[in-house]
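For reference, the chain that follows is the form predicted on its own, supplied as structure tokens.
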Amino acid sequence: MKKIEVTLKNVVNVIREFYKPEKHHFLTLNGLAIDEKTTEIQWIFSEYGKQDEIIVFYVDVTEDDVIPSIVEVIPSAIISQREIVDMFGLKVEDSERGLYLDEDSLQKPLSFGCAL
């Protein structure tokens, strides 16, 4: 696995320059709760024809940050972006809440300490 740190300011451009649809498969946008204030956001890709070749772009965010959308580069990313909004309670540009959770569901179920 290759892990590359990015910033919120440059992530869209970094992914735009990296991503080649004929070469890369966007696997998902993942969140990892680091502590009560910080979540690591990961844009995860594989390379076609290369087993176990995983490339992860990542950045640490707080609830005050707005994560840029990569939908203009990879339209299917909208599903993963909305999942991050529901599961971590984070803001992702142009991504609404309510993909998986009903209004009366546990809020931010994958955020740090939520299940405790």
Given for the second form:
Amino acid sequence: MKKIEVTLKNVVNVIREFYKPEKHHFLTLNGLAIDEKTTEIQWIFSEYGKQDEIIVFYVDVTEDDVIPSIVEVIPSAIISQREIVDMFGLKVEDSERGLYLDEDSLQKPLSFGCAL
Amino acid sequence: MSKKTVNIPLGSQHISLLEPIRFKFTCENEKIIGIDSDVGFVHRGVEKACASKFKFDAIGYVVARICGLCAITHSLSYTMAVESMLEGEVSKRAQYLRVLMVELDRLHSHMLCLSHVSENAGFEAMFMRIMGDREPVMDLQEALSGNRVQFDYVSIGGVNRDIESDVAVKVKETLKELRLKVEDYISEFENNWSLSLRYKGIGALSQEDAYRFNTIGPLARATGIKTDVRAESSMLPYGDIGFEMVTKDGGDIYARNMVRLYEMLNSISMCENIIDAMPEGEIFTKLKGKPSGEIVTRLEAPRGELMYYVKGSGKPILDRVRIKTPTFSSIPAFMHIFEGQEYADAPAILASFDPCMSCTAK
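Could you drop in the structure for the form predicted together with its partner chain? We only have the form predicted on its own so far.
Full complex below, order starting with the chain above.
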């Protein structure tokens, strides 16, 4: 697993330069709670036809940050982005809430300090 | 005829798919022009439970409860992640037994999908026939693992039960009969009007769109894309047991059916090869320590790529268990395929995706 750190400002451009639809497979967007305020966001890719090739772009964000959308580059990322919004209560550009959770559901079920 | 736009829901439970997913179609007369989805009806918070309520050595049994059909792939994906972090060696015999269970799982899961596709074609007899033929495969899984649905078969370091010689004989006999049945299904799906012509060109996804939407599993291979985790991961010995990637062209319901049918033949061959070449040795190796670090593991579930991300920091409770299921990945492609199709074809298209909402709303 190869990890590459990015910033919120450059992540879309980095992924646009890296991603080739017929070469790379976008697995998913992943969130990892680092502490009560910080979440690591990971964009995970593999490569078609190559064994055990996993590339991860990551950035640390807080609740105040807006995570840029990569839907312009990878249309299927919309569902992963909506999941991050529901699960972590984070803001992702152009990604609405409500894929998994209704309005009356618990907020941010994967963040620290929430009731399960 | 004047154009009239109406909103029609499909689900949250529908006769063609007894699982809770709701598609909201916007239709212009009979044609679907817009679509939204809602997948959260049974969200169970398994990921959070895995990183707060259970110790790492119990999670393999927790994640097996995510899905009745592909329980073995969930527990195996997780277990392989932990084994990699513990840097432990699993015996070759245990690895072969794991693949045997995974491929038997693929067989009965594909049969379930094909039977539902037949039902949607109005071919009730074929539906009943395939479902009846599926039972012996589940009996084999019960004989191997002790259970028909929730397999607590894989454990960290190996598997929990060895294969008895009479079970090995039963596996070979059952699969020999099943091969003949699958060959017969292929003939039916190729020649019977209800199953072949009816489904050609319906619910088609182009290869370009398959790449664009990052499709996986049979959905991608039905468009000709050569992607299969069995070839893209070295964690299981697929290279030794005769794995062959099945691809078809067309991307429609017919092509998806054909991919599944030919994959069944390959799964049967692999299971037979496993029985013939079963290595001697222990089925379990005790691994010491607690998981530390982070890892992504992938496994080809019947519906496509299943991904686990696991992070541990040397404690009994893990920091994160992330589960990305095949159906979750396929939903954007589903929604794209529906656009422009006739509403009347929506249930058949949906069944051909073989969606699994238990996994998706983990």
